[in-house]
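Next comes just one chain, in structure tokens: the form predicted alone.
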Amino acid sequence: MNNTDTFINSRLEERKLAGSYRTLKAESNLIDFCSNDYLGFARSMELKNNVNNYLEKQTQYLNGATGSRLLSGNTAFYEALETEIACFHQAEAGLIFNSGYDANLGLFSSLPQRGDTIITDELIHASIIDGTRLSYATRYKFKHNDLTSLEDKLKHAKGNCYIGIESIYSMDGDQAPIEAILTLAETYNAKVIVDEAHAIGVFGKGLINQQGLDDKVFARVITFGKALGTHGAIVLGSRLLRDYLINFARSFIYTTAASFQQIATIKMAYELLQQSDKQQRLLSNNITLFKSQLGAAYNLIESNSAIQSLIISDNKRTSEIAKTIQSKGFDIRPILSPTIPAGTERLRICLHCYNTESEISNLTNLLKQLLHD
């Protein structure tokens, strides 16, 4: 075995010993309590039919984009959709990226410069962390949702300062104190960037819109691969920011554009979202049902979102409980360190509009039994 293979093998063995070794799994027939398909759009026959009908009427589109948007991959349809989505979210402009990861990477790596400062919540998305690492700005983390910790970092900020938060956090499912953060940001002349990946759809147009803060945030990242059931993301902000990203965001500039089929699916998903709030109401009822049936006796992180996390602590025990739950027919995945800090290992339970009352009751009863034992 050569040196490189030895290194690779040793790192993988470390993961196995720590109980944090990752593997890919094929789809299962288990009851879904793990996906981000909160409103059921990914499995929606209505959305599928709408997309198929729309594509049948478009006879001139290509199978692929043929290049980046700065070369041959841009279309009037692409730009019109960006305008439509920006208007829906009450933003001045937007720029579509191929994924949420690409959007955060492009935004956070290109905007802050040497001499600037980026301050992010310690539980921020990995894509934002990676984006900040690629910038030359000074980076700070503040304690999760802790305004005192944030202000302490703001006092040390230099140059242009950017605060990165999520409206709904992907691992805890809790909300950021957005208004309070915006007040602090204004005091210290900082710009706030909000990732709305797990809020869009679940909370209508997102928490920024719901709280009437559209004109208060510098930028928003809206992803299409969660409640909208498709793929891709858009950065919302000013027209000036859009022009800047077109010129400097490398994850936008140097990648082939999404296909027409993908962009059309995003358009149809937004149209379906605006037709009815039925799925949102069903999801809200299921969240309430789950929390009431599990009760307050268990280490459930406070959350009103579709993400409900039960802290177990310890990779091995968390994995064993998850395997037992899966053997009973429920698709729940353990979230282990190093994805999250050691000691906060958990069962991350995602609720959906299509989960039935009996499924939720059976799951909560099983959880009580396993956690009591």
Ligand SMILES: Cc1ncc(COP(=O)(O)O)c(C=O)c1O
The other form holds:
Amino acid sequence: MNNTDTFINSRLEERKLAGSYRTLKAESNLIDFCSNDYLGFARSMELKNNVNNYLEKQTQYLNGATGSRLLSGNTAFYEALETEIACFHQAEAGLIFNSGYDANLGLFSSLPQRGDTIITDELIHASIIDGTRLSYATRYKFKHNDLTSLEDKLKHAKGNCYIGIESIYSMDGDQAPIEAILTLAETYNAKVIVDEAHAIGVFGKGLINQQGLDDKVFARVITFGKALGTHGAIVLGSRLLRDYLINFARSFIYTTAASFQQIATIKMAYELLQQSDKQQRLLSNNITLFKSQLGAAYNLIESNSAIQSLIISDNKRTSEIAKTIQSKGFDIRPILSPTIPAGTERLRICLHCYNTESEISNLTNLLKQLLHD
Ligand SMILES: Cc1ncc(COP(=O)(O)O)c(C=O)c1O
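Counterpart to the form predicted alone, namely the form predicted together with the ligand:
Below is the whole assembly, all chains and molecules, this chain first.
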């Protein structure tokens, strides 16, 4: 074996030994307690029909965007949709990126400069971490949702200071103390950027809007691949920020724009979201049911969102329990270190509007049995 293959093999062996080897799995027939399709939009026949009907009426569109937004890939339709979505979220402007990963990468890498400071929650999503790594600013992490720890870092901040948080954390499902963070940020003249990937749709237009904080945050990232059931993301903020990102966000500039079909699907998903709150109510009932059935005796992280994480600790034990649950017909996935810190390995259970009462009861009964063994 040459040196590169030896290196690759040894890294993969390390993963296997740690019980954290990753493999791809094709779709299964198991009951979905793992996807991000919280409102069932990805599987919605209504959304599919609306998209098909809409596309049928548009005879002019191309199969692909043919280039980046700055070259041949931009359309009036694209820009009108950005305005529509920004209005819906009560933001001044918005810029669509091809994914939430791209949006965070572009925003966090281009805005903070050498001499500036970025402070992020220790549980922040990998896309934000990667964005901050590409910037030349000084980076600090603060303890999860801990205002004292955040203030400690703010005291050391230099230059323009940015705080990165999620309104609902993707691995724990808990909420950030957004208002308190905004108050602290104001004291230290820092700008707050909020990733709303897991709040949009689950909590109406997102938690920032629900808490009346639209004017207080510097920017928001809304992703379309979770409750909206499609793909892509938008950065919401001022017109000035939008112009800046068009000029400096490399993950926006150097990539082919999304196709018309993709953009039209996002438009239809937003229309469906505004038509009824039935799916949101069903989801909310399921979250309440799941939590009440599992009770306080279990190591469930406090969360009112669709993400309910049950800490098991230890990669091997978490994997084994997940495998047993999968063998009984439920699709739940173990989340292992290094994706999350060692010692917090967990079963991450995602609830949806389409999970039935009996599915939830059967799952919670099984969890109780397994965790008492
Ligand atoms: C909090 C958060 N931000 C951003 C992303 C990335 O979004 P996307 O899947 O659209 O790239 C995710 C998805 O995993 C996420 O959980």
